[in-house]
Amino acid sequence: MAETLNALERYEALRLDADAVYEAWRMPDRPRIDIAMDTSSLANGAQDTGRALAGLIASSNANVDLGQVHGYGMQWLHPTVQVTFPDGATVLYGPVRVEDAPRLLDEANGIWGAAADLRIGMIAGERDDIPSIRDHEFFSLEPRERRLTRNLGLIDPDNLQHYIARDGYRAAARMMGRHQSEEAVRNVLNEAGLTGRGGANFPTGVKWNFLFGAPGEVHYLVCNADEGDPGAWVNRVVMEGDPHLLLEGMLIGAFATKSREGFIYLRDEYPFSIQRMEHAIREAEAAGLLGDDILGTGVSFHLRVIRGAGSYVCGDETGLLSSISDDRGMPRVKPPFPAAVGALGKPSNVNNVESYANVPLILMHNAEWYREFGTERQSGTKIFSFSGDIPRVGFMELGFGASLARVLDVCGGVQGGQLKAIQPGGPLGSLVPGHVIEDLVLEPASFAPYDAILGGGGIVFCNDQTSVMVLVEMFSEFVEVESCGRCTTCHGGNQRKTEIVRRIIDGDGRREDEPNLHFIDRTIQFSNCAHGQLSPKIMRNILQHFHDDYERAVLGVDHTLTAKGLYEVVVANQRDPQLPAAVDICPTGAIQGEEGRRKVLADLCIRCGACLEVAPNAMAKQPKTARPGILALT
């Protein structure tokens, strides 16, 4: 009993200090401007905005503080900032550029209305003339109260005490302090229906059972944070916005699987995520929440971040484990499975970032609470990132089963044309025709009839102004380059596939290309890992769902004028004043002739687009003549 009280008392002591710190942060003595510091905001100029605000505050000796939060999800409005007033009211503004800094500071200083046009909504508290951010159309499909993303905008991600004050580590402390059994923890996850969030959707509790039952004293718990799909930044939101949520989930996982050491395998292309996670680990160790004898319970768990070297195939758990073991990051044949032979040759468990992040929430509440959202087959909520040809790029936390058509609506619809295709799941995912969007919901089973997968949460909407053959060429090149080279079927097959696709968009399609692509598809299925097995999926989808586009490309027809071998560049206006600039910038000297009679030599033009950029009114694209007799259009 003494040990139980000791463990809980230690947590409550941490909580007491944390509550005081957080209360002072939420109800500041003077206004505070918090800049959204995450990768998306930084890419849009957050540092410049921050420097401008810091300079103004220093030069004017303003009675305002500066701080940081994570963005709320509206990436199209970055850089965003929040102003928290002494009464606790917090207003979200964006985009706040360098030139907007003076009036934002004025508004924070009490000149109400100085930055009224930049206001987005209320993060906390009330102002009569500003709606809650939860009432914004973009978040209309989210649960009224967030779960995985509940702390975003309401904590400083680099402050452990903020996390603790919002019930952070309470689930772990209660589990250890009350001597909950490892089996009971795993059973709760099974009852909740938590599955892997990287795309495979394997039950998390079952996976933990495998590691718990593995022989030996050394077990490793591994987090797969190697998020490499273009258009997906779901894992990054958790790591940069609420890093201790991931750490607490892994701590609970370590307890439930008898693991004393763990690794977070984090792609090197996420330097800010690496910085946040390493800082969070140091904070947790200093507070006695990681390391030896956690909260005086005798439980030990040590974590370290492993920086990946940019290998996409390390998203496969066996490739990731090989990389951790200081071998070449190459997936291997299973069995043996990681629960038997994993990192450093020892039994290991690999889960995705979101899988671990859900665990503290489930233990804090219960399985029934978790199942309030989702479907019968897929319970809970998930973070999804939405990008592509839409005006509102961002992320949302949605219950499984949300309508994809409604998502597109709240993202502002398709811009620049009509919806042509939906690309979920990254380069190994799928290309689904846009006309079926009304039938799609955000659940893996919904995509299966279209030979498609939902993947890890990145959804890209594509308009009809780019040829689908250009898209498939980009993905074909990606999976070819990222093949580890172990399997001839994958490495050689993807080379041949990419060569065929490139030849088609270069204007040299052949009648035999389609049966050859089908043959390559069937052959690659015998690859050792998912990278090879899934690599032809997007090409297969082209032949399934976009066959007319494929046939036209083989004929040499591309109405979008984006397949570079199916159009030619011409001089459209001999008198345009920018035409000399187009002549000068051409890297091959393809624009020739005397003034007033210039033309583009087709044999020299490489269609780099430079002339079209500098002289858009002088130069133009026009379709090449179709190649008759190659293939009959159906």
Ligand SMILES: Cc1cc2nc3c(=O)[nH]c(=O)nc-3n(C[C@H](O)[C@H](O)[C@H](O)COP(=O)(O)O)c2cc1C
Given for the second form:
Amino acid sequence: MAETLNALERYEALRLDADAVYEAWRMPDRPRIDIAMDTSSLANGAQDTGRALAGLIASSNANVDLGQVHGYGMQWLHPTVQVTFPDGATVLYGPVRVEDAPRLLDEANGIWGAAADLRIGMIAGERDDIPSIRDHEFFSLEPRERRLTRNLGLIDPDNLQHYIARDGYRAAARMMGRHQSEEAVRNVLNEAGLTGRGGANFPTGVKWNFLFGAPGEVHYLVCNADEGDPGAWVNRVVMEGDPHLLLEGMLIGAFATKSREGFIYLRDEYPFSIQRMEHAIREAEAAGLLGDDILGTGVSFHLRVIRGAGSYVCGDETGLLSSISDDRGMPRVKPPFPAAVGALGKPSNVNNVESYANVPLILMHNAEWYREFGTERQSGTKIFSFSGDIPRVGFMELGFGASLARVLDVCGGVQGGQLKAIQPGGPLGSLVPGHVIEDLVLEPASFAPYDAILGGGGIVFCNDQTSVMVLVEMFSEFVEVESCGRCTTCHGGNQRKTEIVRRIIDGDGRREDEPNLHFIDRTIQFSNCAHGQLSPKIMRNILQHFHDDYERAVLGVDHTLTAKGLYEVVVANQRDPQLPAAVDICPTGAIQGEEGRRKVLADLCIRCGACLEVAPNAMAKQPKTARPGILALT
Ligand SMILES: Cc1cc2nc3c(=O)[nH]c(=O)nc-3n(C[C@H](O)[C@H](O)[C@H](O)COP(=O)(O)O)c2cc1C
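Structure of the form predicted in complex with the ligand (previous: the form predicted on its own):
Full assembly next; the chain just shown is listed first.
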């Protein structure tokens, strides 16, 4: 019992300090400007904005501090900043560019209204008639109170004490302090219905049972932070926004599976996530929340980040385990499953970042609380990232079952045309026709009738100026290049598939291409791992749902003028003053003829687009003349 008190007492001592630090941060003595610092913000100029503000504060000796938070989700408005005033009111502004820095500083410094046009909403407290950010249309489908994303905007992600002050590590401390059994922990997850967020949806508690029951003293707990799908940045939000949530989830997982060591396999293309996670690990170790004798309980858990080298198949759990084990990063056949043979040949468990992140929340509350959101089949909430041809690119935390049509509405609808296709789940995911959007809700079962998957949370909307054939070429090349090469079915099959698609969009489609593509599809499915097995899916979706587009491409027709072999570049205006620049920039000298009678020689034009960029009014694309004989096919 002494140990019991000890663990909780130690936590409460940490909490006391943390509360004081957090209180001072939330109700600062003087206004503080927090720049949203995360990968999306950095890509949109947050560092420049931060430097401009720092320079102004220093040169004017302003009575204002600078700090950092993670962005709130409205990434089309980045870079965003928050100003927290001494009464605890926090206003969100964006986009705040370098030139906006002076008036933003004025507003923080007491000239209220100086940056009124940049205000987005209140993160905390009240001010004038500024609405709460929770009332913004973009978040109208989220639970009123966020769960996985509850700390965004309300903590500095690099500050462990902020996390603790908002109940962080309480679930872990309670579990250890009360000697909750490992089995009880796993059971709560099963009752809650938590399933893997990496795409396969396997029940997390069941997977933990496997590792708990595995023989031997050495068990490894592994986090899959490889997030390689273009259009998905769900795990990144957790790691950069609330890194201790992941660490706490893994700590609980270590306890429940008898693991004393763990790895976070994190893709090197996420340098900022790596920085945040490594910093968080050091902080947790220093506070006695990771390492040996955690909270005085005698329990040890050592965790480290392993940087992945940018191979897509290392996101597959067996490829990832090979990579961690210093073997070539190749997926392997299962069984043996990771719980039998995992990292360094020892029993292991692999879960996605978001799967672990859900665990502390479930333990803090209970299974019933978790099931308040979601559907009968799929409980809880999930973070989704939305991008593509929409004006409002960003992320939301939604209960499973949310209407995708409503999501598109709050993302501002489709821009540049009508909705053509929805691309969930990345290169191994699917391509769903836009016209079925009203039937789609965000849960895996809803996508199944379209031979589609929901995947890890990245959803890309495509307008009707997108050629689905160009899209499938991109994905086909991706899965070919990323194939590990072990199975000829996968590597050779995807190579052949890419060649056929490329030939079609180069204007040389053939009647026999379609049966050949079906044949390749059936063959690739015999590959050893899920990469190969799923790799022909998007091509199959094209033949299932976009057959007209496929047929037109075979006939040499592409109304989007993006399939390189199906359009030609012509001189549209001989008198345009930019035309000489187009002539000069053409790398193949394809624009020939004397002034006033210039024309593009089709045999030389490689359709690189350089002339269209420098002289958009002089040059134009036009559909290619149909190939002689091809019309006979119609
Ligand atoms: C080629 C390939 C890439 C994958 N990439 C990821 C990834 O980046 N992140 C992830 O969590 N799961 C990925 N998976 C799924 C994992 O193999 C595995 O199912 C998952 O990490 C299990 O965790 P979960 O049960 O928490 O979802 C990938 C699978 C394949 C076949």
